[in-house]
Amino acid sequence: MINDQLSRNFKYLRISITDKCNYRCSYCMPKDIFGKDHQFLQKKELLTYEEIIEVVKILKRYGLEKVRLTGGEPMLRKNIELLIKGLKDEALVNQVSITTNGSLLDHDKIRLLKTNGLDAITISLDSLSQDTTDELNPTNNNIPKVLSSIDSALKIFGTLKINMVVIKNKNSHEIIDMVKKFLHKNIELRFIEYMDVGESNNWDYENVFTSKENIDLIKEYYSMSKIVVTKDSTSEKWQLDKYPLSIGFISSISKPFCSNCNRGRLSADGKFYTCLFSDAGYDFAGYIRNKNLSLGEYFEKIWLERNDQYSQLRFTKKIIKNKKNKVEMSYIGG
């Protein structure tokens, strides 16, 4: 293991395998910016599955234990089960998980992912209301299809996580409805504070419904007990008393977790980012495709010099003045 400038080690890599998505969520890929004229990455620009597996093999030498496949929408990439199998059987990764909007899943596909080594699945669902969903995501949304995918994933994996990005006065009024919907299921329902990722989502702090507000609201309806989590966990977790549902709160805005961040991010075209809020990446693709270069040495230098703590410093004048052109969430994979 190696430590960065803030004594943080490296254990977790989030890999975006495509920058394309069949959704146009307002907080991630707003339709007016990511329209028909938007230039997505060409197939030849993407890392191949073999290249991704090779990157992971190399990074395992430095402590990598967990990989999460993201996008865009990762299920748009063909034969993703082959990548999962390679990560487990060739790169020997301890845990491989995926985050998806669930719209392209069915029972057979989920079972195929599980059979090829997928350890865990997270499905994004920001609303149970069609009207709210149409406002948040005006393209290709199908709530019954996603709910069916959730049921299938629960049957096959036994448990799963559901992510809900909460935006004040957009879907914050649906928090209790979401809790009620999954109350009797072995699910971790995670509420994520609306974040200032990228430059296209018109983020405003006034639209943040904080985790504290969320916890206080849920406690009006249900009693729940705090769950002890690992030091590097990004979420605060609670167990609803007398119910199988547990709840997580990801508080990047109100309670940053920079001091324990042990993750890196790899874009679909092979750029490595040391922070979700980065404005520049490191060219891993160039290193993995040139046998005369050492990706391991390159990574080691990057991590040893890493000192990112954007969320901790978000509201200081220095960050506001200097931080420009943050990479978009749909490109970096969240």
Second form
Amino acid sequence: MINDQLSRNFKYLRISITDKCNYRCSYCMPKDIFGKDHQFLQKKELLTYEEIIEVVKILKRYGLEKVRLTGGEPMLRKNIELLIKGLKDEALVNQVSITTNGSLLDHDKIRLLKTNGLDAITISLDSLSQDTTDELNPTNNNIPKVLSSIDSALKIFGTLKINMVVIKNKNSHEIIDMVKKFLHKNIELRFIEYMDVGESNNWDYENVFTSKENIDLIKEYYSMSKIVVTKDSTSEKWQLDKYPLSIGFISSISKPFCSNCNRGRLSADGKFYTCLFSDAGYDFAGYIRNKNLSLGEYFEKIWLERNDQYSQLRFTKKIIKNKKNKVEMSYIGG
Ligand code: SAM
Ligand code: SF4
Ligand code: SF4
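Okay, that one was the form predicted on its own. Can I see the form predicted in complex with S-adenosylmethionine (SAM) too?
Time for the whole complex; same chain goes first.
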């Protein structure tokens, strides 16, 4: 176990395995910026699966317990099941999960991920209507396919999380439709406050639909009770009375959780970030590729010096935009 400057121990690594995506969500990779001239990472720059597994093996010595594969769209990377298998069988990670937009999954693929050791799956879905989707996720023209992935994941894993980023007056009117849709399913539907990640989404505080507004809205339709969660959980959880659906609220803007943030992030080209809002990463790829360097010692020094608390500072100082050159979500991994 290793503690940073704010006594937060390291437990969790989110790994972006590609910065590419088949979607162009307006809040993450707006299509005017991530167009045909955008320079994505080249294949030779990406960490190989063997290198990722090696990094994880080393970080396990410092308390790492959970890994989440993300991106970009992680399902764009070939044979991802081999990475999952290596993380479980070689790096001996306790929990491996994935966040995906669900468009590239089918029943057989989900089963393959599970048999290779995947513990849990999160599928992102911001709307059930094509009109809203055309505005928010303009390249998603197949909501039924995503819904079918959700059903398959539910059958295979018994439960799953669904992420919905809520943007005021864009999809906030669909919150109740989403609750209704999954009411009878053993799912955790998570509403995420729209965040100021990166520099390209033109984020404005005015567009944030807060968790408080969200909870008040749902309570007009359904009764629900708060569930006690672990100290390091990033979401507040509620259980709908009389239904299997539970609801999570991720309130990075209105109720920051920096004081319990035990996570690091690894980009697809092997840079390590100590915060989602970092503007520079540490060169893990260089360390893992040079046998004369010790990645363990390098990591230890970084974590011991870590003092990031961007969301908390934004909140307490009421600063709406206080930092420039933040890396993009699709690169650092959401
Ligand atoms: N492509 C995959 C997906 O969409 O699930 C994985 C990567 S995506 C960056 C991971 C999560 O970050 C998604 O649930 C997405 O909705 C969320 N996300 C992206 N940009 C965001 C933003 N500006 N604010 C809040 N959540 C965001
Ligand atoms: Fe792609 Fe996920 Fe970003 Fe949407 S949120 S553009 S699906 S990486
Ligand atoms: Fe962690 Fe940074 Fe987010 Fe705070 S702002 S919760 S330190 S990633």
